[in-house]
Every structure is written in structure tokens, then in C-alpha cells.
Amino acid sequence: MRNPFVYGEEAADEAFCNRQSEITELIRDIDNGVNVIIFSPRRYGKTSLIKQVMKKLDNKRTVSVYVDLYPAVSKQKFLELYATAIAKALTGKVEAKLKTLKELFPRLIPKIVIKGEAGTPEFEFDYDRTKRASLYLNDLLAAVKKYADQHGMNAVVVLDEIQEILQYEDDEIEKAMRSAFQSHRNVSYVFLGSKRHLLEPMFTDPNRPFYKSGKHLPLKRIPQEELVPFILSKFRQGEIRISKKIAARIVEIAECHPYYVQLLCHVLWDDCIDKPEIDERDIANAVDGVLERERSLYLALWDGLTRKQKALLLALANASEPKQQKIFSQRFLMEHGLGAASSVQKALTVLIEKSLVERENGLIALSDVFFKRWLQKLI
């Protein structure tokens, strides 16, 4: 039997763990044309969640468009990614799709390309890249609503890693999106982002175009009472015995983080496929195995940090749920030899930007559960 625990890629269908309340809420919001902002640290499963939702919407006559903006390093790339995502969402024969695209994007020139060994036809777009993006932007942003209206359907557009548009030289894209989206009553826009320090100001700053433009849905870690049954059921499928106590221990080590639960279980599955039952020693060996495998990555991260940043990481790894105000308290600073609060604040800002540290529920913690354990071995 194939290892049922998935990490490092989207967890789909049977590999996806629960989040039924979030799925129900998102489907309701999309049906009602509500815009939603989903934010969480990396590897919480935002993309997997929204794709589960989109699959369920396929049966509700909803046009579903998914745009991954992570590669959108320029306005031109934004246009290409958005147009291509719309093309993928269209149904019907290739010739019919081509005709529809020409109607939706009168200034873009769609062309059919054959990719992959299977020879699957896909669409790319030609246009004058020396001209301003605004020449093509209005048609592009209106396309999904136009298509949905023509077919009497609702629609959802998912913009994954939306914070990437903040790297552009101005807020032209941001303003154009807000101007277009606010009048699209039958289209729900779902914004996903992992860099909270960039995403929150984008939607909460009164001076920004997207201020108050949607419902906030922070994605949290999955509760232990949902993760334990998931773990038990997967191991039972492979006829690998595991007790509820051991499953709870896995969740505890992974700190209810969905990615690291899947990772640890994946390693345990491979290590224990021929064992009669998983025990505590197996878990310890699996953790050591993960740390050894990630050692070169962690060393590279560590070598790229300043002395102050390293000291702060070690302090956070050694502390139990440190609240932000305690990090800057005189006692905490002196106990860990961190020096002035101002220099610690600068170090913290950089660590958050590097996604090594995250703010969650009023706490500051390391993003990588196993990097934390690796650091604890240095202390």
C-alpha cells in the first residue's frame, strides 16, 4: 500500500485532514458572493483547503478559477498567470475555448500550445509587453464575471499568495483589482497569503485599496481531537497497529501543525511498515531521522543569521509559549543575554520576514517544529 501521509505537496482527497467546519463556511461564503481573506503561516494547508472547496463547488454550477501568484514577479507575469488560470477553468472543446477567450480578452492573443508527453493542449497569450499593464488589466479582471453572467452561474476566483503583488513598483494592480471586484456581486474572491506581516496591512490599513474588502478567516492549527482519529485511520488502512496514546504523542511532538504531523507520520509509516506495532522508540527514531535529513538545510539557515538573530532563535526555542511583551521584558532579555530591546525588535522583524518565526494567537514562536528541536540540541 502506498504511504497515505502526504507532505511537501497538496494534500488532496483521502490525504486531506478534516477542516470540515472551514470547508462548510467557505462554501457558504462563496455561494453568497462574499470575499474572503485566508491567512496563516506556511504549510498550514491553505491551498489544499481551498482546492477541496473548489472540488465540492464543481457540483454547484460555479466557475472556479485558481491563480497561483507566487511566480508573479512582474505585472506582465501577473497578466499571464491570471489569463492562463481563466483559460484552464473553461469547459468544452479547445476550439470553443479559443473563441471564448478571444471574446473575454479582446486585446490579448490566445494561442494553443501542446505540452507534455501526453500532448495536452494548453493556452498561452501574446501581447505587446512594452505597453502599460492597464491596457489589458480591465478586460482581464472583468472576464470571470462576464463569463459567469453569460452562463447564469456564480463564480469564485482564488488568488493564492496575494501578497506577491506588493513587490511591484506601484499599486496599479491593487487599485484596479479593488475597483473591478467591488461591483462583482456574483463572484467571490478568495485571497490566500502566508506572510501575515504583509497581508494584514494590505486589508486593514485604511489607506490601502483593499481596506475592508472581505471577511477575514485566519487558518489555525488542527485540534488534537481531529488529528488523532486521522492518524489512527491511516495506519489501520496499512494494518499497522498504533495506540491512541502513541497517536496523541505524534500530535504533541508536531505541535498540532498539519504539515509536521503528516511528515512525522510519513517517516513512521516507512520505518514501521514491517513492525507489529509502533511504540515510543519508533517515534524517537523518526524524529532523529527527520533532524538528520534536514540538517544541511538547518545549517544553511543558521549560517545566514547574525549573532543577535541566532541568540533570539535559541531563546525562543528554549522558552515555553513566550508572549510578545515578555520577549521584551528586562527579565527575558537578561536571562537569555539578548541585550537591548531595540536590537531584539530588529532581529525579530528579520526573522519574521524570513518566515523562521511567526506570530500566532498573541504568541511568537518558531515556524518549523523540527528546526525548533534542532536548535534545542544546540542549547
Ligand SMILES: Nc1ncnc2c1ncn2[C@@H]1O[C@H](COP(=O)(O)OP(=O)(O)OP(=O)(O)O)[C@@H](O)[C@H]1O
Second form
Amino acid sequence: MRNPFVYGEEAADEAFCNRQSEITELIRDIDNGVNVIIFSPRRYGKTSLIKQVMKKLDNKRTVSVYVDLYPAVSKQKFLELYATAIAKALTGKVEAKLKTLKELFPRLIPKIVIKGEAGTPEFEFDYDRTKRASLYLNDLLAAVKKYADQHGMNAVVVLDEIQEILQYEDDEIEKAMRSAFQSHRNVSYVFLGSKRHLLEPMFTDPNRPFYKSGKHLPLKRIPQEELVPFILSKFRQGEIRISKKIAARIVEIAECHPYYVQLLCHVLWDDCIDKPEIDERDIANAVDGVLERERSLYLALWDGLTRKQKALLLALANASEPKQQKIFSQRFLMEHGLGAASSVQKALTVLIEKSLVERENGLIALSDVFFKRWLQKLI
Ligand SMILES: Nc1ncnc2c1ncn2[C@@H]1O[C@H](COP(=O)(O)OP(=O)(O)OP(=O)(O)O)[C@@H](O)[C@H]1O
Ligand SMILES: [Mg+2]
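Alternative state: the form predicted in complex with the ligand, after the form predicted on its own:
The complete assembly is shown below, putting the previous chain first.
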């Protein structure tokens, strides 16, 4: 049997654990044309969740467009990615799709390209890249609504890694999206992102175009009660014996973080495939194995920090559930030799920008539970 624990790629179907209430809520919101903003720290499962939701939608009633903006380093790239994602969502024969695309984006020139071994035709788009993005933007942003109306359908457009558009030289795309989307009653726009410090102002600052323009759905870690049975059933399918207590220990070490739970289980599966039963020692070995494998990455991260940032990171790694207010208390600063609160604030900002540390519900946590263990062993 193949290792059932998936990490580093989206978790789908069998590899996907729970999130039932989020799935139900999102399906309802999409049906009602509500815009949703899903944010969480990295690797909590935003992309996996929305893709599970999209699979469950009735494709006769809902047009589903998924745009991964991670590579959208420029406005031109944004245009291309958006257009290609719409082309992917169309159904029917290639000639019919081509006709539809020409109607939807009269200023773009679609080309058919054959990709991959399966030789499935896909679309790419040519246009005059020396012209301003705005020339193409309006057709593009109106396209899904237009197509859904023509077919008497509703639609969902998922914009994953939305923080990328916040790095452009101006807010042209943000403004154009807002003014287009606000009249699209039958289209639900779902924004996904992880950099809270960049994203939050986009939706909560009254001076920004998207202020109060959607419902917020912060994604949390997966509760232990759901992870334990998930882990047990997977190991049992592979006839690897594991007790409930050991499964709970895995979840505890991985701190209910979906990615690290999967990572640790993946390693344990490979290590223990021929063993009678998984025990505490196997977990300790698996953790050591991960730390050893990641050592050079951790060293590089560590070396890239200033002395103050290192001191703060170590203090956070060794404190239990540090609350934001606590880390600025005199006692915490003194105990960890951190100096003035103002300089700690600066260090914290950098650690958050580097995604080494995350702020969630007033708590400050290290993003990588294994890096945290590595730091704990450092002293
Ligand atoms: N519901 C889930 N069940 C099981 N594993 C999950 C679940 N959600 C996430 N994971 C694990 O977390 C990993 C990251 O998931 P995913 O890529 O969906 O997260 P993300 O929040 O979109 O991350 P990023 O912020 O990096 O885009 C997956 O590879 C998988 O190992
Ligand atoms: Mg993602």
C-alpha cells in the first residue's frame, strides 16, 4: 500500500481530514454568491479545503474557476493567470471553447497549446505587453459573470495567494477587482492568503477598496479529536498497529498543525512498515530524522537573523503558549535578556515578515513546530 500521508502537496479525498463545518459553510456561501476571505498561517490547508469544496459543487449549476496567484509577480502575469484559469473552467469541445474565449476577451489572442504526455489541449494568451494592463483588465474581470449569466449558472472564483497582488507598484488591480466584483451578485469570490500582516489591511482598512467586502473565515488547526481517529484509520488500513495514546502523542508533538501531523505520520509509516507496533521510541527517532534532514535549512534561517531576533526566537521557542502582551512584559524581557520592549517589537515584526513566527488569536507561535524543537535543543 502507498504511504497514505500526504505533505507538501494538497491533501485530497482520502488524505483529507475532516473540516466538515467549513466545507458546509463554504458551499452555502458560494451558492449564495457571498464573498469569503480565508486566511490562516502557511500550510494549514486553505488550498486543500477549497479544492475539496470545489469538487463537491454541482458543475451543472456552478462555474468554478481556481486562480493560483503565487506566480503572479507582475500585472501581466496576473492577466495571463486569470485568463488561463477561466479557460480551464470551460467545458465542451476545443472549438467551442475557443469561440467563447474570443467573445469573453476580444482583446486577447488565445492559442491552443498541447501540454503533458496526455496531450490535452490548453489555452495560452497573446496580447500586446507594451500596453497598459487596464486595457485588458475590465474584460477579464467581467468574464466569469458574463459566462455564468449566459448559461443561467452561478459561479465561484477562487483567488489563491491573493497577497501577491499587494506587491505591485500600485493598487490598480485591487481597485478594478473591487469595482467589477461588487455588482456580480451570482458570483462568489473566495480570497485565500497566508500573510496576515499584508492581507488584513486589504479587508479591514476603511481606505482600501475591499474594506468590508466579504465574510472572514479564519482557518484554524485541526482539533485533536479529529486528527487521532484519522491517523488511526490510516495506519490500520496499512495493517500497522498503533495505539490511541501513540496517535495522540503524534498530534501533540505536531501541535495539531495539519502539515506537520502529515509529515510526522509519513515518516513513521515508512520507518515502521515492518514493525509489529509503533511506540514512543519510533516517534522520537522520526522527530530526530526530520530535524537532521532539515538541519541545513534551520542553520541558514538562524544565520540570517540578528542577535536580537535570535534571542526573541529562542525565548518564544521555550515559552509555553506566549501571549502577545506577555512577551512585552518586564518579566519576560528580563528573564530572556531581551532588552527594551521597542527593540523586541522591531524584532518581532521581522520574524513575522519572514514567516518564522505567526500571530493567531492573540498568541504568538513559531510557524514550524520542528524548527521550534531544533531551537529548544540549541540551549
Ligand atoms: N484537512 C486536511 N487533512 C489532512 N491534511 C491536511 C489538511 N489540510 C492540510 N493538510 C496538510 O497540510 C499541507 C498543506 O496544505 P495546503 O497546501 O492545502 O495548505 P495551505 O494553507 O494552502 O498552505 P499555503 O499557505 O502554503 O498555501 C498538506 O500537504 C497536508 O499535508
Ligand atoms: Mg495554499
